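Here you get one chain, nothing else, as structure tokens; it is the form predicted on its own.
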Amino acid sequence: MIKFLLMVNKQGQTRLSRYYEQVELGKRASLEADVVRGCLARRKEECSFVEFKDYKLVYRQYAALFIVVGITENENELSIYELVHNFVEVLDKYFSRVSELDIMFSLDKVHIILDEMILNGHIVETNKTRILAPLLALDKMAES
């Protein structure tokens, strides 16, 4: 099951937070600074899956950003990896070459294709087109 997903740059600076299990507000801070210094240390040649605390950590780097999930001990490390990857590639399919910008300005718009995604911690919707398509009708009819 997925605990959280992270979107962080490469200063550490938290882009998108999401949690799958309720975590206090004053724990959230901490746990994403633990979280992000222990993946940002790491160099390029390491391993993506880290074991932190009660998670294992699956982490991907693209470009200026990393994103980072946490993970149960039962989950499989490579679907998350595979997750991420395509939730960069619906990024990218809905913003034409997302970028850090696009996703500070329309936090919204990424929550939407998250919740498409997973749900309640398990991986829902995998399919590019079917994960946009609420976007896109909401689009149409903020056009008209």
Given for the second form:
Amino acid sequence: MIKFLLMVNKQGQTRLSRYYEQVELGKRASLEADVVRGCLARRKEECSFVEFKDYKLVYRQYAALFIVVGITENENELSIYELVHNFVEVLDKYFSRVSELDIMFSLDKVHIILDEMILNGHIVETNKTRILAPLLALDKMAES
Amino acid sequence: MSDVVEKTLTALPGLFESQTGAAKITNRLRQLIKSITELTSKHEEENLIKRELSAIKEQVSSPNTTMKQMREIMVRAMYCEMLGYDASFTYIHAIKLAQQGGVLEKRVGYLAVSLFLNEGHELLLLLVNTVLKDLQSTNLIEVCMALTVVAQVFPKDMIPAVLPLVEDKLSHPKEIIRRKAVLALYKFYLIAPNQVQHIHAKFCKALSDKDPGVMASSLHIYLQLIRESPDSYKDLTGSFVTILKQVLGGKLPVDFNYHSVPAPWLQIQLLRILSLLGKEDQSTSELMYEVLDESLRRAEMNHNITYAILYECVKAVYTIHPKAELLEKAARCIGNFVLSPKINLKYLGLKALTYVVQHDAKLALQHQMTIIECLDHSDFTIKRETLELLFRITNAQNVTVIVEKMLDFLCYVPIKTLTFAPDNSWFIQTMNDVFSIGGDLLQQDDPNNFLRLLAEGKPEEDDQLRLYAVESYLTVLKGHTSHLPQCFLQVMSWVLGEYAHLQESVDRREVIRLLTQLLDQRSVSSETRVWILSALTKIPEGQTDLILDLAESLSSSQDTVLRQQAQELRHLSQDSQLREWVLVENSCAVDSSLSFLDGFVSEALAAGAAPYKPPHQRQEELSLNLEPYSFSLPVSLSSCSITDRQSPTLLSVSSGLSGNSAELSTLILEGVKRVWGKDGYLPQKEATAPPVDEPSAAVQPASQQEAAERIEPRPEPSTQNQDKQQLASSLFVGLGVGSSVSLVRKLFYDGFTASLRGNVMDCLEARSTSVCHYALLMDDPHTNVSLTGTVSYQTQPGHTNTLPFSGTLSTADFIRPLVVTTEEYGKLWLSLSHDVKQNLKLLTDAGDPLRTTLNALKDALQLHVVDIIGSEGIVACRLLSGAPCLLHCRVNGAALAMWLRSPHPALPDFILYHCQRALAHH
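Could you output the structure for the form predicted together with its partner chain, given that the previous block was the form predicted on its own?
Now the full complex is given, and it begins with the chain already shown.
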């Protein structure tokens, strides 16, 4: 099961966070700081999975941005690693080459995309066309 | 690899001017984002967000704020909460936005609700009407978002209100609506399973939906249902297999592909479901062999995602009922993983290996050199996973090396490993290291288990161990003690209090002095002080002066518990009669029958309380108990991994109260001297070859030299390599010993061998006929034995006639009832180590299914039914003049859970086979 998904930049600033299991607001900042520290401490040649408290972190770096997913022990790390890439490919498709600023300016839309892919910590859709369909429909209605 | 362009901060101003990509962004949000990117300190952040929050507060309360502005306000509030600042005053406005906004605003309102509010938040009740309205909307987008939010957060009590609407959507013409409805129902099932009990038929319809997305969504429900009760969904196995086949065959539309792999996450989900269904169920497993084989074959493409699928597939192959051919292929796949230069694959390979060595420890042998390399890997994660793997192959021969490695790494020594300790001094010394290094990081249970292990041994046998502990602790206490962790001090004081008297040479005054010294230390916690005082109380009388001094000094302590204890100590040391009465020697003796409660119990019963039921009966009623009795044996890991396919939960040392942790109470000291086993080292050339099943009569090198000589043929081994090989040989000893699953299966298919013994019993002389009786005994069980032979006889002198004859015998012909009493059965059961578990068909055509089934087995196989109690029955048999086999049968739903044990490793398998046949033919 997926516990959370974070987008954090190299400076440790959170750009997006989605928790699938309740974490108190007050504890999130320190948890995110720990997560970033855990990932930044890793070298390139080390594997993309880190043990963290009682779960595992799967992280993937895109330019200055880290996408980190917290998962339970019984998850398949590599499939989550690829899920992250699928997510980025979807963002790329929607924003036509996504950047950190796109994510910041369209925080709500990135969330809407993510909601189509992951629900309650489960992977529910990975088909790019279908992930984007609701958001594209919304955009169309907003234009007209 | 990354297509993401990093737009640097220097490009920011331009972006803000041009507003590309975010054309509709309003001023305030843009300002906020700009300020956030410019933050340099936590303090600045705090000020910024505080200002922002008060601005938001002002705006939301203004009557002129439009819905469009409200949408932007929500995004700003999301930023504030994301940075960890409370914006709870906006929650109600999020609900309003969802209620009143246009489509886009509504979506953002719903999004804010799902981000801000946890399940159970009272404001959610205000959302119910909006959701109801949107579910009935003619606008598909609105229906869609309502279903999304229902699946994310929805008050449990209000489920009945929306349930009929959501159910309706299951037959909606649009796939996306059907899909979301299924996911909403899944959520309902998770939080309130009773509410959706009646719609199982609809789940089934969703599974066979023509749209792959809807079908895939229903798998979430099925994975959950099957995890909870695999037996109820066996009939769906065929459907899951067909779906997986279609996915593998590329029948899905192309947009389901990810990097040309068809729906990989769907495949993974299906593999998980199949492995749950096939677990410990031969006939169901047989249905999936073909598709698993295909899945293994298709993974040629060299992409991460195919490896993710492969990993899941390998796990499935090792979870379900084994098939030699598949196991071999899966083992080869693991080889590809662990030998991969890609570090992520290596990690996953180790994880897979950790899983499969529980079923076949020999697999670790093939990869021993890789494992050794990973053990010294610079990557912490890899190292950690390797230790996990080593932990699972620990046995009596390799324990010292493995524990040393674990201690090196960090104090990560699961206490259970130490049940293989080779001798007392090593054990105590290692525990000292564990306690002093790991100290208070240890799990609460670890010190307790250690003490229990010391306490529960038999006085004669384990006094040695206790003596050693006492001596060792006295030495430790004489040194520097201020750095020692509290739990170690507690352990030491308990042991000294309990066992110091065993060591006659020890001066008791010295013990008291050492313990008192501890009391004076500042670093000692008050909890530890209580332990120390208890220990002092237990040290036998005679040292009244010291004790009284101590009690005196503590009587003014600020800690009330200590003061209380000091009082008690004083009384006890002055009143020897009271002391004898309170402190019975060997106070560990526990009245396990709790007879002192009898009065209380009978009173309670008289007052109408329910009679006590032992835990296994209580579990029975919940039909959760999979084990016949709660006894458990000190089984060595290697035998465990072969016989018990239920993957023992090795990591958690179970809590002191559960019956299963009995394994801890004995140290397994057998086989200590044999340090170098035959499988000590296998040269790497053989690493890819399948494991050799030769009988253990082979080589058994006696010393390290010999083992090293054996590996000579390797071209120019560097010293470093040699070190590794030596490490390998000490880590992997004892793994190949004992029969493995594949070996047993092999016997199964072998038609016959010459292991029958026959002797002439007697020959009846007669004029023209002679009758000869031969007794055939079966030493090693086989399913079928063809018996061929010839009879030579002479009718005329010098002329010999030969008549060939043949016949087929099966194990069943050699099975005889074993008449034992229930008590004898119980004893015998405990002494047997080879066991097999399987669910069999239950004959349900009569009133008492268990009795009918057992009688059918008795008739077909000459078994002796020892006893039937409730839904459990015990049955015994033996091979003719050979090994016994005990069968424990329990009704488990519609199946008969059978657990067989025998001293002969293969016998249970054969008996099981015949039982299956007998029941199938009935």
